[in-house]
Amino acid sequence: MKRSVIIGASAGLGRALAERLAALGHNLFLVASDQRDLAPLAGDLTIRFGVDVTVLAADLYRVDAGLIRERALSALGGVDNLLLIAGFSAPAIDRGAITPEMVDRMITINLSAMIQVVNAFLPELANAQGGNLVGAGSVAAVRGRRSNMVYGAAKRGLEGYFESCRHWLANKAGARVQFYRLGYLETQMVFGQKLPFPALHPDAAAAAIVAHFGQDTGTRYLPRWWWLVMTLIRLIPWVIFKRLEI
């Protein structure tokens, strides 16, 4: 039976992945910030799919990666898949100068906490034959712009770290690496907003991610058509780009 750890499991894409993996018979270790969200999710998955689900409420802003690893190994006996889905953005204020606390929070949750968690699990991932290391990035990281400034920078840093993990794991009989530049997802984060492009349902995103398990795909867009959108945005000359409100 496969054993999967999901960081950011209580809502949106993380929750959809938990449901899909439970349906496939994975025992799960779920991490999110609020026990009130995790407990009913664990009970539901256990009843519906007959799998073992253990949860840990943890604040990624003050992450204890060693504790997460210790609890996960104790609950699962090992780890085959590590999925890092958690993230934090504040697009309404992440423009120009923002408070030092907000800068620290966005960099910690989106980058340094993710690196610490992956680093803690690297010994298991190096030996997890058939396993997977999955990261959630953002199309916001593809080209710097005046909105999502710190968030985009943190996600770009995370993408670079996953590239390094892919290289480190390449010649080992362990986990394969997949990293996704995500477009808009149908979550509370975009509820009520007028979006320039369609949003993908978390269930559809989860299905695509699980379908690529076992593949050494590196970085890819989800949905795939974002490749064309972002390629065009990257090709816009600076003299035009600097005038755009995007």
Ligand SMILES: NC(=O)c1ccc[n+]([C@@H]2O[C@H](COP(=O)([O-])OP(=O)(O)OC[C@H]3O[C@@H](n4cnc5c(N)ncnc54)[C@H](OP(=O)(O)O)[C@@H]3O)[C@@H](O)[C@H]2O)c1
The other form holds:
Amino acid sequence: MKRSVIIGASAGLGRALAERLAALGHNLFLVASDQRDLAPLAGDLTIRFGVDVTVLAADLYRVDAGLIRERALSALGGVDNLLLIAGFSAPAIDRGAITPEMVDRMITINLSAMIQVVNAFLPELANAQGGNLVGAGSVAAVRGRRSNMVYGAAKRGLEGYFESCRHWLANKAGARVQFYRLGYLETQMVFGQKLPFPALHPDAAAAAIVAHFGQDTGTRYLPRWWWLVMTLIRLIPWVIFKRLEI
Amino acid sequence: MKTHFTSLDRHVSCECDYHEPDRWRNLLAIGAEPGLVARGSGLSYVAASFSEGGTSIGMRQFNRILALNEQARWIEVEAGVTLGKLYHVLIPRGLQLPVQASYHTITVGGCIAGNVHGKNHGREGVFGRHVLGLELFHPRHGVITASPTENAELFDLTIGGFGLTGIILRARLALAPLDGAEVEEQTIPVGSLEEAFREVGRLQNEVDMLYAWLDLANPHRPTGAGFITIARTVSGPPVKVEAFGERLEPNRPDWRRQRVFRAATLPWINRLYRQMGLRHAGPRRVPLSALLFPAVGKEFYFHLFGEPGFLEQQVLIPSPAVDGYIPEFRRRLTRHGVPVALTTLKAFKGGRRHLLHYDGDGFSFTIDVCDGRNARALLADLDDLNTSVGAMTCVIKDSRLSAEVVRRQYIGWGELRDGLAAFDPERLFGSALSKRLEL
Ligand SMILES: Cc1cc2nc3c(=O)[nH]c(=O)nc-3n(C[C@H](O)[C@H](O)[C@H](O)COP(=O)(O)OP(=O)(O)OC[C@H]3O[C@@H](n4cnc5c(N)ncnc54)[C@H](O)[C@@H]3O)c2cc1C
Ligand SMILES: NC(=O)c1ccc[n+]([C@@H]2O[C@H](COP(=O)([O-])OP(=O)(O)OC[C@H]3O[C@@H](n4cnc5c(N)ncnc54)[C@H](OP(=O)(O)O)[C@@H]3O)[C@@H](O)[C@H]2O)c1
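Same protein, different condition: the form predicted on its own was shown, now please give the form predicted together with the named molecule.
Now the complete complex, all chains and molecules, led by this one.
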């Protein structure tokens, strides 16, 4: 039985991944901040798919990566897949000066907590042959804009760290690395917002991510057509780009 | 988010605020504002889960199965779980919900709040009979546990209470053993409405499911010939739990929503349907899902009324009134000249009249007509007939039913209204349906 750890598993894409992996028979270790969401999900997946699901309610803002690792290993006996899906954005305010606490929160949850967790699992990942290290980035990080300033920066930092992980793991018989520049997802993060492009259902995103397990794909867009959109955006000359409200 | 919701019969459209929380902390943070109402899949024919300027709380994300006790035969679920999801979990374990509405995306919350009926009322009664307990959220009262023994009055008001007591969070439901893995189905011709009522009454104790499909598409010759479908579950190979494809979405624009049902086409369509029904008379084996969710695969039916939509009247006629009812019904149908797109008949037995529950003894007689002036005049005329014979109209199916008619047909109208006012003097929860019925 495969063993997967999902950080940010109680809602949105993380929850969809938990369902998908449970359906494939993976035993799971799920992390999010609220036990009230995690416990029902664990019950549901256990009843429907007969897998072992252990949960840990932990706030990534005050992450104890050592504890996550210790609990995950004691529940699963090892780790094949580590999926770092949690993210936190505040698009309504993340445009210009925000409070230091908010900067800290966004950098911690999107970047430093993620690095801490991967770092804690590196020994397992180095030996997880056939395993996967999956990261959730964002198209918001591809070209800096006046919206999602800190969020975009944190996700770009995360992308850089995943690139390094891919390099570090490249010559080892360990996990393969997949990092996704995600486009809009139909989740609470964008609920009620008017979006310029269609949003992908989290189940479809989860299906695509799991389909790429085992592949050494590095960074890629999900859905793929975002490549075209972001390439065009990157090609917009600065004199025009600086006038755009995007 | 501001959203436009339309009832399934396309009769009522409202702009309201819509929230679809996916975490408990967001759900329990819902503030005390008037016009709140929970929404399951929005498949009620009437505007039961929204109102103009109100706030609908979508429960789709709260769809997890919390506990299952196969020995004691109960399941605990979040209220947004669909009947289709439960089907996939329960059927392979040889279990089922005793009462199920006919479509896979209908939620448990919708079944409790609408106190829906299933395939064999005489044997299983209505959905509420199998609810062992529930948890409800009301912004003024917090989270309350209710069951027949704990907060029993609130429990009673919540079953068939159209979401007006608060948001059902979780429920524990009794389960029944699965009688068989397959279904043997057969159709029997009937030549008239009279024969259909007689045969449905006679056969109701002998089979697991029965309903009559009758042809009243020509209002000038409304004989009501058609066929009765009877079904028995039989043992067979282990059930293959197939995925359900389509889902009805009354709020999405759909190019297939084209008006095909008209006075000129309906008699032909009904004739064809009757011939098809009789040609494949059976007996034949069909999958269990065809018995439990007969509307799956037939979603196009709702599209054929086009954008103007349809009106449904489903009435529970007491058995002793049937003989007098049929000729009078026919006379009014002919007088108004309204073709009926769909006519069905089921038997109800052993239920009790309570609040606004569509429950009791008799025959559940349903007609669907294209919305229009004549159709409304016919249904208003039938309201009088129904009231005079002691029949009850299913309130969650009929978008034009007035508070006055409901007051006259249901002895429990006042009890429900008073009970709601006592529990929630501010009456925070409400929908277009509750406003129309002056609840
Ligand atoms: C194809 C089809 C077949 C049907 N077959 C049958 C049938 O066989 N028998 C039958 O009786 N009915 C049947 N119905 C009607 C349907 O079962 C009911 O209208 C049911 O209430 C719809 O459930 P929903 O999840 O779509 O809820 P909605 O339509 O969204 O809401 C219905 C009511 O339930 C309330 N509600 C929903 N969730 C909650 C919650 N969590 N807490 C509190 N209140 C809540 C809403 O406020 C509203 O008052 C059918 C409808 C369709 C479209
Ligand atoms: N949605 C989009 O349109 C979109 C677009 C581009 C990229 N992304 C990225 O894709 C990923 C998934 O997005 P999503 O929309 O699925 O997110 P989501 O619906 O908001 O879910 C995020 C998950 O992470 C958990 N989480 C968040 N903060 C946490 C914290 N401090 N401690 C512990 N757990 C925490 C959440 O649980 P709790 O709330 O209980 O903590 C939840 O389980 C994120 O990294 C996001 O940045 C999303």
